[in-house]
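Shown next as structure tokens: one chain only, the form predicted on its own.
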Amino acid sequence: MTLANIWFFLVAVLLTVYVILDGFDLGAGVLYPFIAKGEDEKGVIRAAIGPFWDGNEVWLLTGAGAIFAAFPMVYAMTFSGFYLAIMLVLFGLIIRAVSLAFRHRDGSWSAVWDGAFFLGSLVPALLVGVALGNVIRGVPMDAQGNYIGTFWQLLNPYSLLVGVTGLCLLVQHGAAWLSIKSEGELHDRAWRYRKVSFWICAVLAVATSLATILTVSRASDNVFGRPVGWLFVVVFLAGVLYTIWQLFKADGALRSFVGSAIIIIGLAGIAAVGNFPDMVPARGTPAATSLTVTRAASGHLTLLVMLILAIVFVPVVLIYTALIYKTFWGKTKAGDADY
């Protein structure tokens, strides 16, 4: 296996970390307005997620900058052409983080933070799964891998699709979140939309598996025809059998979480393989404008240094991760500090 090949696993491995991680606070501010009941209710979900997030989106931060270093013409061709998107992404993301320092120091704009913190969650949910959709179905580039589309065509029906079935996949997992760390009327509440949006999640989960297949078969081919295709198939298949399982639980919150995980690495798994050996591949032009993790990587002494430094200090974070969740695990109760 070369560094370039090691390196494709590696991103997709720290962006699969962020999506389970990030993916719960997301969905959980998404449900926000929805599920929360007066004041007591809304800081309880501002708490239960307040001690986490920042932290998750290091895993963001990491797998952006693994990018740029690891596949420059990636993160050029991304971050130029989808660079709406992002932006807005990047928006979300600050307007939900400005929100909730706000909406404990200021309760007087309480209805204007609350709203912030619900846009912040929704556009970065959403967004993250159609540029997902955009890279599993291909863009048009040029010879020197630079995107020639617009903006508008980023938003065609197979990556919205896809879009969608993301947002409804961190729902699920925030709404499993929330049923972990609530208690009483919430907690019921949460399991409730637990469920709900789970089967509506496996509905929009089957009909892009189909649209994959029908409309973008290269990738529904490369899963299907390589053995690690098929073990993310059943790592999947097993994640939402589990799931499914614990749901008919009355305290199989906990467990259906670590099962919303398992599918969010099956999904994951099943993206990057449908994808190799490209990191974005062309779509209405010449297959030899494509990305590949070959074309796009950076010289071998780069890849050698980069991977040395994630031995060291990839084990840090995670050391990090595992110590804040530890501290601050347990029930949130309303009137726990939420930021």
Second form
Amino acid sequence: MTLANIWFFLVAVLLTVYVILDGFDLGAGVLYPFIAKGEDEKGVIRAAIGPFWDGNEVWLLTGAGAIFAAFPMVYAMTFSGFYLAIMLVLFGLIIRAVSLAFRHRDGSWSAVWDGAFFLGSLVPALLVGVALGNVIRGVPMDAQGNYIGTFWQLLNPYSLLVGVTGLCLLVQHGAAWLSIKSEGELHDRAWRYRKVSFWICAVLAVATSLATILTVSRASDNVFGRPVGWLFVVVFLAGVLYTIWQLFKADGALRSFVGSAIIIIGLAGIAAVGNFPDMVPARGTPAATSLTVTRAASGHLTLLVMLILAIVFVPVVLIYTALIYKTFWGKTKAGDADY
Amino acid sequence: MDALTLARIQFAFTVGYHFIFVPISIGVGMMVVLSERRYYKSGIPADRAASNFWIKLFTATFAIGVATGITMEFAFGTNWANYSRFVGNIFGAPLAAEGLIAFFLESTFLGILLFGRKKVSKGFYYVSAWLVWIGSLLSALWILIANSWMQTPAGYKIENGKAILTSFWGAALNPSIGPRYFHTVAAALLTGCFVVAGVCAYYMLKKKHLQFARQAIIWAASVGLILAIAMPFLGHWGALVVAEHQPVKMAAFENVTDTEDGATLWLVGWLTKESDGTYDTHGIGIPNGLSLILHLNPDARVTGYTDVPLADRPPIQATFQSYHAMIALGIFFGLVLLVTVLLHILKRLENARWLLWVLIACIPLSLLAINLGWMAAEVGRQPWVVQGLMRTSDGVSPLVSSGQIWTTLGLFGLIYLVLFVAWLRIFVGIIKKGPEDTAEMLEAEKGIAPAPAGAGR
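Now that we've seen the form predicted on its own, could you pull up the form predicted together with its partner chain?
Starting with the chain above, the whole complex follows.
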């Protein structure tokens, strides 16, 4: 196990935690205009994610920072190569952050902030998946590690399928969270959305799996050819079965959320195992242009210092993250947004 | 325009915009800590109302600061891919550390400040205010470590065309981090003092919330005065480091063309371009002053920028003017704060309406000063993106087209304009509404609502 491999694992962990945590508030944002009837229910949804979403998003920023530090070539290739897509994600994150902070203070622009919250949730939730699809599928690169395809090539059917699947995954995850946090009619509505979106997601996940096996055989061969790949397949299937079981119970909201988190861990593991030892495989250009873990990694000392920082500070972060979830645990009331 | 120019415009615009909100957050964050401390000790509703007021101003500004800060973490990769590949080994680590150590702290405990007033104890709430503020100071530390490394790179070697880390502490504690961190944070706190003082001055002019305003303004003015007095020393420390490690930047600050013994210190001046690419200074200066303050010797040698070829020199006029305008504003701020404190002691502050207006004007002026300082530091480093190691023109993403950057630049312009208008409306709205009326709060706490007409037992 080299330091570079450890960092491949840690980056995968950071991004998986990001999807589990920010996933539910992005999903809640996508559902926001559809699920909430009236100002009170809108307030409940915002308050249900209010104390958490900002901290959740930091997992992405830290993950991106870790990729920059540990795998500069991957950071440089993906961010410059997927330029417009990344910028749209950025604009989404900006307007979303501001909308949540300003909505409460600014009654006269409430429609603007509601729209910004929805769009700012939808665009990242969709495009991060499209980017992941391209990273699994592979992209054309030159010898320096620059993306040499066009913007439209990124919007290929496979990557779009991964994007839509990812969006749906986050929507059902967000609906599960809202079911946990809400009461009465809003809860019943959220729970219905949670079931429907889960089944749509399940169909899409089957389609994505088949598409991967048929068109990205490198990835599926990696998964099915390695014990650890089978392990994540089992984790994924266990998560699916557990979630389905909970969906048939009246009080299954929290446990179905846990099931959804297990599904995300399984899928993230499958994606990571499928790509390893590539971080971004080459497609249509010589294999030597692939950004492998070894080729893309930073020097030994950088990786070591970062590892020490992670070992010291990640537990601290986990402690106070747990603290804030404990503080704001339980059903959200309409008045909770009145700070 | 070519992609390089557009990428530079986009970076300068987005960072400059971000740097409006950050100093206000750091500065008002200090006020939040102090006012929350007061409430923690006294427990009276008036103090809670005062603290809530600063928290509202703080959180509205903090939100837009955080949101626009994400842009930078993305921009290195999107627009400066060659730069990212070259420095990623060193530059990425502080960014990751900033996320891990600072962002998590800020964002988590910001949740407590926003939603926790009724949920957590007074002590927990007070500690949360501290942690958010400490988080913002740590965030400033890590990003300035990254930026200072670009000014005075250290702890690295060049291998296969990349900068590789050889000493973590060498890179983190590079020669310019000390003065640059303390100078920047002091400037941010000073900006915060002017926001506080300006808000209080507004209430004094309107004769509203006077009790609240009297309490806060003297605090802001005295802390501000201390900072304004410390600033020349911090700035001087920074100038000594610049003179030693970035002599061409120093030469641009004071338009020292040829290396000379006994260089002039300019108080104010205008530069005219000569045929050989150098500049002539027309203005008021202290002969031998620069040599004196840099080397404590009026005849000491100061490097001029003609020591390096034309292609290695920064834009002289912009560097000179932003540097001198920053210093002039700094001196002005010191005088304003001195007069404010004196008039307060003489109990004539509230009648000095002209001074109250000046204090309000100092809010945008302090933001201007801090942005001018940033311009002087960054423009003065050109043409290098990493001093002496990589040119800005070599750091750009090679395959991102100008059409793509035009698109995003347009979107940045549009979105940032809307956000600025929204922020300003909300910021001014909070100020106009003022801290909550404490008598009402007291009644609400006792559960005595005014009885509706006709209601009786």
